[in-house]
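Take a look at this single chain in C-alpha cells; it is the form predicted on its own.
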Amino acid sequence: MSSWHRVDAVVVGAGFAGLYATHLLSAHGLSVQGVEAGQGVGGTWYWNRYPGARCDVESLDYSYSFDDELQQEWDWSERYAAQPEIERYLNHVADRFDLRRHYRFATRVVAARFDEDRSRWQVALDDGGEVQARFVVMATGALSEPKVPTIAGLDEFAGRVVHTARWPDDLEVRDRRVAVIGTGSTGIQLVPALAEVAAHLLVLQRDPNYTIPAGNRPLSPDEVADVKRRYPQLRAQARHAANGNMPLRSYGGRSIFDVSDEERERVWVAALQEGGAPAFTRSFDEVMVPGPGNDLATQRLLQLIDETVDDPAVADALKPRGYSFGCKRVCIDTGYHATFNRPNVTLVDLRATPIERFDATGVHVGGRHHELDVVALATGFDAMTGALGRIEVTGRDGLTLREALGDGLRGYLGLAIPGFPNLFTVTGPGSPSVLANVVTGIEQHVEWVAACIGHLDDHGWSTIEADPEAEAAWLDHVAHLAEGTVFTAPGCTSWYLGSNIAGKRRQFVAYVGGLGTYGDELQRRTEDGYRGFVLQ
C-alpha cells in the first residue's frame, strides 16, 4: 500500500458488523478500506475455535437479512451453528459479495489520529501502511479484547497455557492432562468437548453459572423451508422485537402466579426438554424480573443440578451462590452439568480452595498438586470497550479515546463518542448491544451509518459527532432503565457491568429498552434532524 492511501472510510473489521458495513459502504458508491487482524473473514468466529463452540442463539435467526437470495440459498444444518459452520456461512457472504477485495488481513489499525484542517481521519496500519479517511467505522465487537487474568505461578508452567478465544490450531488435547479455568458460556461449551477426549479434565471454577439445556439437534429439510417461506414477515417482527429474534416458537404471556405449582413444574420440565434460552425465560412473565417469580426459577436450575449430577458434594459446589438467575449472561449447555459425572472429570471450587500457584508441571489447588500438560482460559473478555481502547485513537484537541472511555462507558445510543467526529462505534456501549441478537442489531447500526453518511454528502456536511450534553442524558436513561433489573440486583457481579476488569466503573453496558424500542428512539432522533449529534 502506497503511503496515505486515501479512501471514503477505514472498517476495522471482518466480522458480522465489518462484513456488512463493507459491503454496503462499497454500495453506496464509497471506497472503502477494510481492516482485519485475523488470516481470514469471520471476527469472533475466526477466532474463537475453542472445542465446543457454538452460538447460543439459533441458525435460522443468527444470519443476515439484508439479502433474500443469500437467506434462500444458505442451509443451516443444526438448531445452533456450531463455529466452523459459522465460519464457513462468513466466507460465503464474502465471496458472495466479493469483500475481500476491500480487505487487508493479517493486519491491525495501531494508530488513528483526526485531522481537524481536513476533517479526515489518518489511520496507522502495523505494516506501516497509513490511510486517509472521511470516516471510520469501529465494527470491532463487544466481547473480542480477551482478558487473562493473573495467576501465581503460570508464567511458569512449562505446559501450553490458551486463551479460548486464540484456540490455536495446532494444540492437542486428546488424552492430555487439561485444566479449564473459567465457567461462564464459553467453559460451559468447552468443558464437555474436552471431557470427551482428554486423559483427564481439571476444572477450576471461579463462578458457577446458572444454565438452561440447548436442546441442540438437526434440522429438518422441513423445518429450514418453513422459515425461509416466512423469513419476510418474521425478520420484520425481528426488527421491532425486544430481543431482536425471530418469533420461531410462540412462549410466555402468562402469570406465574396464575397457574398451580404442578402446571408451574410441567411448563418447565417441557421448557427444559426443548431446550433453548426463550423456553425457559419465557415461560412465564416474571422469569426475569426480579422478586418471588424470578426466585422460583432460580430454584428450579438449582434443582435441576440435583437431578443431573450424581454427587451431592459436586452438585452443591456447581451452584451459583449470593445472586439469581438472569443477573449473569444466561448459558445454555449440552450435557454440562452431566460431564461432572464422568470418572475423568475433577472440580475444584476455588471459592472454597483458590489457587495456591502454578509451577513448571501443574497446579497447587486444594493442598493437592495437579500434574497438566495444558491450560486453558476461560476467562472472558474486557467487554464492548476493550477492542477500541487498545488503539491510539486521537480525536478532537489531542483527546485520546482512553481517556474519553477513562473508566467506564462513553457513548451517544451506542453509535459516536463526543470528540471523535465521523467516527462511528457498530452495536457499541449504550445500545441493546449483547442483549438482543447481536446480527440483528448489526443490520440497524450499519444501514443508520450509511443513510447518515448520504444524508451528510447530501446536505454538504463534513462532520458529524455526539453532542455532550445529549450523551450524558442518554447514559443517565441507560442506566435509569438498567435500575431494578435482574442485570443490576443486589450481590450481582458480571461483565454486564464491569466487574471482571479491575478498575472499570459498576455500570451497566447496555440498553435493556429492548432492540425495537431502541429503534424508535434511534428513528426519531434521526428524523428531528440528528437530535443528539452535531454536524459541521
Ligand code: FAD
The other form holds:
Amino acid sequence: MSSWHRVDAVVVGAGFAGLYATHLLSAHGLSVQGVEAGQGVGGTWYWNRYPGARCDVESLDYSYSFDDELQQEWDWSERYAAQPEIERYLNHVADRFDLRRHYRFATRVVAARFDEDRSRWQVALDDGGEVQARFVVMATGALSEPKVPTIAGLDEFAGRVVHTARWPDDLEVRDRRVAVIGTGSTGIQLVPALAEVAAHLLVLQRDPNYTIPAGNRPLSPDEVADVKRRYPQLRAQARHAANGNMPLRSYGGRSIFDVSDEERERVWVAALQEGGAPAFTRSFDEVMVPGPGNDLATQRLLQLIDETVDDPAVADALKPRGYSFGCKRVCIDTGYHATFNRPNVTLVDLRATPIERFDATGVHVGGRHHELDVVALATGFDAMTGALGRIEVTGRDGLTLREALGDGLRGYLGLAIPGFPNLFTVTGPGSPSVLANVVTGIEQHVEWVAACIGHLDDHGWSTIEADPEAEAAWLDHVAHLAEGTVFTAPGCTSWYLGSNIAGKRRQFVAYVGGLGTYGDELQRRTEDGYRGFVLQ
Ligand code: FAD
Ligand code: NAP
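Output the form predicted together with the ligand next; the form predicted on its own has already been displayed.
Then the entire complex follows, led off by the chain already shown.
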C-alpha cells in the first residue's frame, strides 16, 4: 500500500466485528482498507493469551452464523473453547474469505478527520500512512483497551509485569512465584490455570466476585451433529433472544416463590452441576431481579464457597460483600474456589490489608514481604470508549470525539454519534453489546451498516449522521431501562457503570431491553426512513 490511498471504507480492528465488516462490505462491492494494531487477526482472541482464557458463551453459539458452510465445516472441541482454538477459528475465517489481503496489520489508526467539503474521512496511521474513505467502521472492541493501574512501587519491580490482555508468548510461569492482581472474569480463569504450574501463587484480591461453575467438557460428536443440523433454526432464535444465545437448553420459566425450599435447592444443585451462567441465572424468574429472589441466589452462591473452600477464614475472604449477585458481570469458572485449598496458593484480602508497595523483589502486603518473579495484572479494561478515545477523531465543525464523549457515553442505538457522519461504531454504547452474546450483536450491527451503506448509494445520499435529539432520547431510554436492575443496584460498582476508570460518570453502558427487542427497535426505525438519523 502506498502512503496515501483511497477506498470506500476503512475498518478499524480485525476481531469478530472487523473481520465480518470487511467481508460483508467487500462482498457488497466496496473497496475496504482494514487496519489492525495486532500482528494478526482475532482481536480479543489475539490479545488475551493468558493461561485459562476461554469463552463463556458456548462455542457452538459464540461463532459466526452468517455462512452455513462455515458453521458446518468448523468443529469445536469443547463446550467453552480456549483462546488458541478461537484464535484458530478466526484465522480460518480470515483465510476462508480471503480477508487478510484487505488488512494492514501491526498498524494503529491514530487519527481520523472528516473533510466536510468532500464528505470523506482522512484516516491517519501510526506508520505515516493515510487513507481517504467515505465510511469508517470502528470495530475497535468494547473490551480492547487494557487498564493498567498505578500501584506504589510497581515500576521498581525487577521481575516481569504483564497485563492479561497483552500476555507475551515467551512468559515463563512454570515453577515461578507469581502474583495475580484482579479477580474479575479474567482473574477467575487465570488463577486455577497458574496454580497448576507456578511454584507459588499470590492472589491479591480487592472485590471478590460471585462465580458459577462452567461445567466445561469436551463436546461429543453427537451433540455437535445435532446442533449443526438445527443451526438455521437455532441461529434465527438467537437473533430474537434477549441474550443473543441459541436455546441449546431450556431453563426455568417459573417463579422462585412457587416452589418449596427443597425444590429450589434441587434445581440449584442441578444447575451448578450442569454449569454455565444461564443454568443458574435463568433457573427462576427472580434470580436477576433485585429483591428476595436475587437475595436467595446470592446466599446460595456464598454457600457454595463454604462448601468448596476448606479454611473458613479463606472462604470468608472470598465472599463478596456489599453487593448482590448480578451487579458485576457474572463469572463462570473451572475450579476457582477449590484452587484456594492448594498449598501453593495464598489469598490476600486487599479489603482488609491493602497493598503497601512493590519493590524490586516483590510486594509488601498484610505485614509481610512476598518475593515474586512475575506480576500478572488481571485489572480489566477501559470498556466501551477506551479504544475509541485513543484515536484523535475530528468530525463536523472541528468537534473531537474526545470532547463529544466527555466523561460519559455517546451514541444513537450504539451505532453512530452526532457530528461524526458516516462513522459507525459496532456494538457501541447503548446497544446490547456486552450484555448479550457479543458475536450475535456484532452480526446484527455489521449487517445493518452494510444495508445502510447500500441504502445511501441506492438513493444518492452522501452521508448519514445521528440526530442529537434522537441520540439524547435513546440514551435516556437506555438509562431508564437500567434503573432498578441488578446492574445499577445501590452499592454496585462495575466496569458496566464505568466505576473502574477514574473520572467516568456513573452510567450504565448497554441496552438492557434484550438483543431481540433492540433488533426490533432498529428495524422499525430503519423502515421508518432511518428515523433518528439525518441523511444528506
Ligand atoms: P475486539 O475483538 O476487541 O477487536 C478489536 C480490535 O481492534 C483489536 O484487535 C484491537 O487491536 C483493534 N484496534 C483497536 N483500536 C485500534 C486502532 N486505533 N488501530 C488499529 N487497531 C485497533 N463476549 C462474549 O459474548 N462471550 C464470551 O465468552 C466472551 N469472552 C471474552 C473473554 C475475554 C478474555 C474478553 C476480554 C472478552 C470476552 N468477550 C466475550 C467480549 C469480546 O470482546 C467480544 O465477544 C468480541 O470478541 C469482540 O469483538 P470485536 O471485534 O468487537 O472487538
Ligand atoms: P474486570 O471485571 O474489570 O476485573 C478487574 C479486576 O481487577 C477486579 O477484580 C478489580 O477489583 C481488580 N482491580 C483493578 N484495579 C485494581 C487495583 N488497582 N488494585 C487491586 N485490584 C484491582 O476485568 P476482567 O476480569 O478482565 O473482565 C472484563 C470483562 O471481559 C468481563 O467482565 C467479561 O465481559 C470479559 N471477559 C470474559 C471472560 C470469559 O469468561 N469469557 C474472561 C475474561 C474477560 P475491583 O472489583 O475491586 O475494582
